[in-house]
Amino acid sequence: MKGYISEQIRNVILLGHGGSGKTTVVESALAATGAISRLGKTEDGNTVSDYEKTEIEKGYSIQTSIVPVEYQKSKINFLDTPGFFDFAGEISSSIRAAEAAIIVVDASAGVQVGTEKAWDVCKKASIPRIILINKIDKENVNIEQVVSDLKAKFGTSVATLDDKDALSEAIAETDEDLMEKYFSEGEFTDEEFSKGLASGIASGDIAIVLTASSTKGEGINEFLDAILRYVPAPTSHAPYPALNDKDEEIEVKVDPAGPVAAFVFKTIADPVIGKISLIKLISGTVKHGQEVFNPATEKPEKLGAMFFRRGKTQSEAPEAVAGDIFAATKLQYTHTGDTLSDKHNIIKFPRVEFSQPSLFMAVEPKSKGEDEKVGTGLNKLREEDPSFIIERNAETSQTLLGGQGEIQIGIIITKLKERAGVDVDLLDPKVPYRETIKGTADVQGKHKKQSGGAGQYGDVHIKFSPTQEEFEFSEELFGGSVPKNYVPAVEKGLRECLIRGPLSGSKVTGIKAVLYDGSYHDVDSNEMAFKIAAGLAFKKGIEEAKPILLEPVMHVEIFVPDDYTGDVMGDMNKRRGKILGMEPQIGGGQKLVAEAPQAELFKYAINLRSMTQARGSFTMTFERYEELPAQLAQKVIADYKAKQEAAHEGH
C-alpha cells in the first residue's frame, strides 16, 4: 500500500445495530475498488474484516478491525466495529481514531436500538455522522418510511441529498449569515450550498442519508464519493486536547511537520505475530525503526516493525503521516490508551473511558490447581480488551469477571480456553455477608489437654456486646487470674475468629470483647493454649448474643426511556429494592435512583436489557450493610452448615 499525505486520508468508524451489514459494506467497498475479486460473507466466515477464529465461528464481529480502501487517489480507513452492545468498549476506544461515523441501518428493520445507541455515541463524542441505509434490495423495503422514521427519531438535521429543501433549511440553521440569506432570497448558490453542507456535516449539525445494497454493490461508489466529499480530512479536525510534561493543558494540531504525538487505541494479541498495537498518528511523521517515548510508563519504545493492516493481512509501512492509522508490533511497555510522543516534547492524550461493567460472574477452573493459569490468561486477554475487569474478592475467595453482558463474558471464556488452554466454570458470585450481634453474652472458653508429655491449659471469661467499631478489645483482669503476657494471645485468637464467623463463614464485625477473668497453669499454660481458649469463647459468645447476618445494599442509578419507567420501578420493588427518586433527563428519559440488596442485582444487567429492549442502563456502587431478613438468613445459615457437614464427611 503506497503512502498518502494527510489530506488524502479519511478515517471513518462504522456503527449500527448487529446485523445491519457493516462488515459487508466494507467488503463491498473492497470489491468496488478491485482490492478483492469476490465478496466474502459473514455467514461463510470469509470476510476481510471478521478474521478471528471466534468471529468466524459465531458469525459476527467481536472486535474492531481496520480495513483501508484505496479510492480516487485517497485512502479511507474503515474501522469496522461490533454491533452487539456487549462490545461497546471496542467503540469507546476506536472512535478516538475516527474523524466521522457511518451509522449503518438495515432498510428492512429501520431504526433499531443499535441505531439509537450509535447516534448517542456520536453525539457524546461530538463526531460528524452519515447514515447509510443498507440492504435496499430486500423485499418490501420502504426507504421513504425509514427516512421519515430517522427524522422523527433524530430531528430535522437528518436529510437525503436529493431533498434540496430540507438540506437548505438545515444549512441555513448552521450559520447566521446563511440563515439571513435563505430567508431573504430563499436559495443558495451551488458554492454556498456545497460549502454549507460540508461544514454542517463536519460540525454534526447535518446528517445526510445515503442508500446502498452492499451485497449487490449498488450505491457503494456514491457512498465512497460522499465520504471523500463530506468527511473532514484529519488536518481539518479541531486541535486535540492533551497535557504536556508539566500536566498543563495544551492543544495538538494535526500537522505532519509537527512533533510526534500518537495514540494507541487498540491492542491485538496475534497468535503468530504476538502483540500488535493499533496507533492513530495525530501529529508528526514516523519512520520504521524510529524511537518514541511513552509518558505513561516513562519508557522509550522502538517502532521496529510498522504495518498498515487490512483485516488480518498487513503490508509494510516505511513511514506514517499525521492523520493515518498504522500498526506496530512488539511494543514492550505500551498498552491501549497510552500516548507515544517525542521524548523532548512530551504529550499525553486523555485515556479511553470505558463503561463500568454491569455484569459480574465468578470464574473457577474446572481442574484443581489451575488458578494461576486462569489469572495469567485473563490478564493477557485484558491487554486486548481493557473494557472488562478482574477482581479478587478476599471475603468470598472468588475471582470475579466483570463485563458488559453474557456475550462478552462468554467470548472471554472461549478465548481463555483457546489461548491459555484452561477450562473454567462460570458461577454466580457469592454475597459477601457479614455477621454481627444484637445482644450480649458472658462466656467461658476453656482449653485443657493433658495426655502424656507437656499439656496445654488456657481458660478465659469474656463479655461480648455490640459496638459501632469493627472490633474492640479490652481487659479488666484482677489479681493475676490471667498473666498479662497471655493477653495479646487472647486478642490474637479473637481477631483470627473475625475472618470467618460461625453462622455463615462470613466476616464478623461490630463486636466488643472484654476479657475479665480466667485461670492458668504454671507448667501447661502457653500462648497457643490461650489463643485456642479465646477462639472457643468467641464461637460460644457469638451464638449466645443474638447473632444476625448483614447483607450489602447497593446504590443504583438506572437510566430508562419514559415508556419503561413503570416496569423498571415494579421490578425494583420485587427485588426488595426502594426507589428513592426520579429525575427527568435532558434529551428524554428518566434517571431512577434506588437502593437494593446486592444479592438481588447480580443478573440485573440481563434483566434490565430484556425489560427495556436494551435501551436501559445502570450504574451501581456499594452503600452500606443492613440486616438480612430472618427467613433469608436462616436459608444462608442452613446452606453453610450443609456445606460444612459435606466437607467434614468428605475428609
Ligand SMILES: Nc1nc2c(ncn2[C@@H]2O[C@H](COP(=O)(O)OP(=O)(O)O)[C@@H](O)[C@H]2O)c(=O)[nH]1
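In this text, rigid core is short for the largest set of C-alphas that superpose within 1.5 Å between two forms. Positions refer to the first chain, counted from 1. Bear in mind the structure is a predicted one, so any value in this text is a computation, not a measurement. First, how it differs from the form predicted together with this ligand.
If you fit the rigid core between the two forms, you'll see the Cα of E218 move by less than 2 angstroms.
The Cα position of G155 differs by less than 2 Å between the two forms after fitting on the rigid core. K368 shows a C-alpha shift of 2 Å or greater between the two forms [criterion: core-superposed Cα displacement of 2 Å].
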The other form holds:
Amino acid sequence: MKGYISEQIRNVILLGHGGSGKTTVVESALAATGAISRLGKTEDGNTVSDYEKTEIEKGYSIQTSIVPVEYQKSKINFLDTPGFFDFAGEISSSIRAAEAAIIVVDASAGVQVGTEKAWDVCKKASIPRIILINKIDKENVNIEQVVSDLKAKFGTSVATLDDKDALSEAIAETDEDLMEKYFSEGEFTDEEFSKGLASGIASGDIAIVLTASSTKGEGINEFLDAILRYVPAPTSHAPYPALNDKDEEIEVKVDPAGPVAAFVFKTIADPVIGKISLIKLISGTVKHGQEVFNPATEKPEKLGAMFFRRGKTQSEAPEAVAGDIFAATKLQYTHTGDTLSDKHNIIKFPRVEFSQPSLFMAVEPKSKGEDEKVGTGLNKLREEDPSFIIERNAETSQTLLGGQGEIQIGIIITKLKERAGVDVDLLDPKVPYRETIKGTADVQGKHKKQSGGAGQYGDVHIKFSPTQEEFEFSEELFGGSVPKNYVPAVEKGLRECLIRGPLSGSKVTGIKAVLYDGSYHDVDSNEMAFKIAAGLAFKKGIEEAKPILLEPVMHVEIFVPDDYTGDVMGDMNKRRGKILGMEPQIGGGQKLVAEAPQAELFKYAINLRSMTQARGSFTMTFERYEELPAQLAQKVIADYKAKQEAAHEGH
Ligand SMILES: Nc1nc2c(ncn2[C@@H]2O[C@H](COP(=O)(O)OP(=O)(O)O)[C@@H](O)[C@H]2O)c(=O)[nH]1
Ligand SMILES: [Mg+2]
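Please show me the structure of the same protein in the form predicted together with this ligand, now that we have looked at it in the form predicted alone.
Whole complex next, starting from this chain.
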C-alpha cells in the first residue's frame, strides 16, 4: 500500500445493529475498488474483515478490524466493529481513531436497537455521522418509510441527499447568517449549499442518508464518494486535549510536522505474528525503526516493525503520517489505551472510559492449583482489552470477571484457554453474606487434653453482645483466673474465628467479646490451648446469641424506555427489590432508582436485556448490609452444613 498525505486519509467507524451488513459493506467497498475480486460472506467466514478464528466459527464480528480502502487517490480506513451490547468496550476505544461514523441500517428491519445505540454513542462522542441504509435489494423494502422512521427517531436534520428542501432547512438551522439568508431569499446558492452541508455534517448537526446493496455492489461508489466529500480529513479535526509531562492540559493539533503523539486503541494477539498494537497517529510523522516513548510505563519503544493492516494481512509501512492508522508489532511495554510520544516532548491522551461492567461471573480453574495461571492469564488479556475487569473477592475467595454480557465473558475465557492453556469453569458468584448476632450469650470454652506426655489446658468464660464495630475485645478478669500473658492468645483465637463464621462460613462482624473468667493449669496451659479454648467459646457464643445472616443490598439505577417501566418495576418486586423513585429523562424514557439484594441481581444484565429488547441499561453500586430473611437464611445455613459434612466424608 502506498503512502498517503494526511489530507488524503479518511477514518470512519462502522456502527449499527448486528447483522445490518457492516462487514459486507467493507467487503463490497474492497470489491468496488478492485482490491478483491470476489465478495466474501460473513457466514462463510471468508470476508477480509472477519478473520479471527472465533469470528469465522460464529459468522459475525467480535472485534474491531481495520480495513483500508484505496479510492480516488485517497485511503479510507474503515473500522469495522462488532454489534453492540457485549462489545461496547471495543466501540468506546476504536471510536477514538475515527473522524466520522457510518451507521449502517438494514433496510428490511428499519431502525433497530443497535441503530439507536449507535446514534447515542456518536452523539456522546460528538462525532459526525452518515447513515447508510443497506440491503435495499431485499424484497418488500420501503426506503421512504425507513427514512421517515429515522427522522422521527433522530430529528429532521437526518435527510437523503436528494431531499434538497430538508437539507436546506437543516443547513439554515446550523448558522444564524444562513438562517437569515434562507428566510429572506428562500434558497441557497450551490456554493452556500455545499459548504453549509459539509460544515453541518462535520459538526454533527446534519446526518445524510445514503442507500446501498452491499451484496449487489449498488450504491457503493456513491457511498465512497460521500465519505471523501463529507467526512472531514484528520487535519480538519479540532485539536485533541492531552496532558504534558507536568500533567498540564495541552492541545495537540493534527499536524504531520508536529511532535509525535499516537494513541494505541487496540491490541491484537495474533497466533502467528504475536502482539500487534493498532495505533492512531494524531500528530507527527513516524518512520520505521524510530524510537518513541511510552509515558504510562516510562519505557522507550522502538517501532521496529510497522505495518498497514487490512483485516489479517499486512504490508510494511516505511512511515506513517498524522491522521493515519498503522500497526506496530512486538511493542514490549505498551498496552491498549497508552500514548506514544517523543521522550523530550511527553504527551498523554486521556484514557478511554469504559462503561461499568453489568455482569459478573466467577471463574474457577478446572484443575486445582492453577489459580495463579488464571490470574496472570487474565491480567495479560486485560492489557489487550481493558474493557473488562478482574476482581478478587477476599470474603468469598472467588475471582470475578466483570463485563458487558455472557458473550464477552465467554470469549475472554476461550482466549484464556488458548493463550494461557488453562481451562476454567464459569460459576455464579457467591454472595458475600456476613454473620452477626442480635442477642447476648455468656459461655465457657474449655480445651483440655491429657493423654500421656505434655497436656493441653485452657479455659475461658466470655460474654458476647452486638456492637456497631466489626469487633471489640476486652477483659474483666479478677484475681488471675486467666494469667494476663494468655489474654492476647484469647483475643487472637477470637479474631481468627471472624474470618469464617460457624453458620455459613462467611465473615463475622458486629461482635463484642468480654473475657471475664476462666482457669488454668500450671504445667499444661499454653498460648495454643487458650487460643483453642477461645475458638470453642466463640462458636458456642455465636450460636446462642441469636445469630443472623446479613446480605449485601445494592443501589440500582435502571434506564428504560417508557413502555417497559411497568414490567421492570414488577420484576424488581419479584427480586425482593424496592423502587425508591422514578425520574423522566430528557431524551425520553425513565430512570428507575431501586434497591435490591445482590443475590437477586447477578444475572440482571441478561434479564433486563431480554425484558426490554435490549433497550434498558443499568448501573449498580453497593449500598449496605441488611438482615437476610429467616427462611432464606435457613437455606443458606443448611447448604453450608451439607457441604461441610460432604467434605468431612470425603476425608
Ligand atoms: N440481501 C442482502 N443481504 C446482505 C446485504 N449486506 C449484508 N447482507 C447479509 O446480511 C448478513 C449480515 O451481514 P454482516 O456483514 O455480517 O453484518 P454485520 O453484523 O453488520 O457486520 C449476512 O448474511 C450478509 O450476507 C445486502 O446488501 N443485501
Ligand atoms: Mg460484522
